[in-house]
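One chain follows as structure tokens, the form predicted on its own.
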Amino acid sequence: MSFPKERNGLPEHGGAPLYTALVRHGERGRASFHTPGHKGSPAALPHGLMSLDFTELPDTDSLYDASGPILKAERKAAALFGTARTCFSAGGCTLCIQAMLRLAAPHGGKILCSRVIHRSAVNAMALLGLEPVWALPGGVAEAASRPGFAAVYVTTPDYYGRLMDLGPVAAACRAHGVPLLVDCAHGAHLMFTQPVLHPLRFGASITADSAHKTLGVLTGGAWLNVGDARYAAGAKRAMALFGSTSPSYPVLASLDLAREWLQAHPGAYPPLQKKVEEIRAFASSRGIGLPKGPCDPTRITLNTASVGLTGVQAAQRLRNAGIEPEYADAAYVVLIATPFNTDGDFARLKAALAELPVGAPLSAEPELPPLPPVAAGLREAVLAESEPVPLSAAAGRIAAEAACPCPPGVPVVMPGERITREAVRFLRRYGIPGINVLK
């Protein structure tokens, strides 16, 4: 018998072109500054995690009718968070985002959301026949002061970090009664900062958290929190409407065994600040812009259009250096720091920003146009027959998907809004050459 030849200690495998992609990618050796939070890390999952793939067996357990031992890690984890009830996700935020949208409003209805927003909300919105009334992230407070809605939807923190004040806008729903959504999906981690910072310290009714992005939790793993108990027994019911009945046991272990690190490393998060506020302050020393109001003490968002570079290049140096950013775009390069990062990748990430060219300024990002106005509803937008059209044709047809350039990660135009020339101008100057228009 012969065996295949092995590349890092896995075995090689040549027909296959994703595993060897992903194979090759290891052998790199970059520093992780990038989802999942594990890094990779012995100390966040235990090896051999993958030999225990098994599925609904009298003594696992099944997700959706939870009874014995997920019941027990659930619980658990609604007791770390102190929530009414937590519930597992192998399906990522997006199945948590479903499911609360479902809680909050289970027979339709307005819902008022913010303008920074990912796409699976929008996708949930349509599917379920929900109406968002769309408010910029600095008028939300504002906009939930008024009666109406049946629930408030909000991101935070957003893509680069920064946090949005929950407080008046907390209070505006108490007043009405309305529960406050939120997509933590890059926050899961913050109820565990110094100070915690986490939605649920400040008023949010469910929050949907990506545990895989900053947490040691495989990809797709995620909790869907409960804060309010008036919707904590339609939990797992609007879960298991979305969600896929052939969940991922390795990837449900992983939430269990992060939520018991966390509890046995309380200390973990205010070291991890200390390093990334020198990054921080070592990246500001030379020129490069950071985020501006409260954000993330554990988010690396480097503006590094302010010393010349747009963030694709910016990414590409640091690539070149052995460092593997999480996300890039015309002005800023976005890193992932979490616990299981070691000091070498610090001192890597510092010497190769050390080594940025340091320029001119890019210009600066335009101001965003006025809100389109609405010419057809969410789902109808969503689910109707559509068509690609240039930018230059794109005035005054009704947009059939998001326009969503980044910087600043805001949508100018969402499914259902006709295009103005204002939004066509700015989408312009990002490069954008199209559009899908509803025929």
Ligand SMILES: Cc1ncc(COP(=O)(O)O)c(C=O)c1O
Contents of the next structure:
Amino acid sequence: MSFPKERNGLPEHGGAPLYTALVRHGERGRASFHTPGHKGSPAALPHGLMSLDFTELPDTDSLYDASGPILKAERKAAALFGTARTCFSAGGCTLCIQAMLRLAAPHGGKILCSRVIHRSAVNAMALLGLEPVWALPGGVAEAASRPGFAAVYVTTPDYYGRLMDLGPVAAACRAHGVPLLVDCAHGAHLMFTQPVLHPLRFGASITADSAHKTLGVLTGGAWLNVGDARYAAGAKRAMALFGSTSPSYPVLASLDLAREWLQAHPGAYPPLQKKVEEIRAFASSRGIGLPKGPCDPTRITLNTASVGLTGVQAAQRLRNAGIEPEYADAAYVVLIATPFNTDGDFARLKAALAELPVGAPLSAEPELPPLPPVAAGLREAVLAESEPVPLSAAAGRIAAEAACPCPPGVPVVMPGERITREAVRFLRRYGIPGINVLK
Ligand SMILES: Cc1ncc(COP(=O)(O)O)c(C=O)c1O
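Since we've got the form predicted on its own here, give me the form predicted in complex with the ligand too.
All chains and molecules follow, beginning with the one already shown.
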């Protein structure tokens, strides 16, 4: 679905650069294969939501002290997800991640973290004084079998749509009575696919779901889904610790509407999954690579390096053909498809893929270097004074920020780690010029 034409009837305000850029972007009419999941479709949300931009009033309830319509709406969402408690966020999944970590480890401690992690979680751990212990995604289950963690934190699906095998991780967490926290920013819709692939069904204790990314929700709308009843009572307080006291009511209302839409359209996902499968098969028939292993059945992730194009080059060609992808890197283009994409969008995408030139594959991704040694605490590294240095001067220094070349989308260096020569060599291959280090 390209954003509807009415948006193009918006008045001109030449002195407002951001507004003007948004209007111009809408006028290009590209098929949206990016967030937000509503794709501008009136089937997802009424365009008049601005008229509902109220604040906390006796009629409208209060997000962090909910006892009226917000509480009712949250309870309906909890019933849909089968949770002990679901809290609305107008501050994105970031707010849910902050709250999730606070809930699970209120007194600090070590968090076993998969290295595939969004910076919001790294920052939240720094603010909360939590100590991450890193494991590569394939090693989380084994690491979780060791005692001593306050929680285990993983991201699934990842940005490319790859799904982690949560069963063994959940079993290890259960054995130690440790909560399994899942950043499910890209997977809110997985409760509605066939089969159901949502982490709550595979033993997650709490998930943070960025509803706006893949469902018919305004940007910023997310759910904190508390599956484990032990964490239900404290969930709101944990959200209030970080959340704005002025949440957007249109965003909150869009979460309520999306939940209603999902209940009214129980068969929405299989037809979408079929369209995505067709696009994947077509791409594959042209030599374009697809991620290996279990994947979100609605995500279109194309390895165009296998036909000689970087993801960034391929994305530009797609843009020229009227398709706006979600993300592109050195090898992949990622497209987010939702039930609000039209058949016309898929036809346009297929035609654009048919026009991509097919050449010799680009060189394969280099092997990830071993995880560097930890030299400073995360909180110290994130909050201390830092300075930028070129890569040539980085070896031996302590990183103040993560360096995450994509692919593979796994940080080679995290804040607090001593930068190794292997890490420098790896980063150089991606053309990364420098990094912030502790002074
Ligand atoms: C894996 C992951 N987690 C968390 C977030 C943060 O979500 P939000 O933008 O809804 O705050 C993102 C955003 O891109 C993400 O990709």
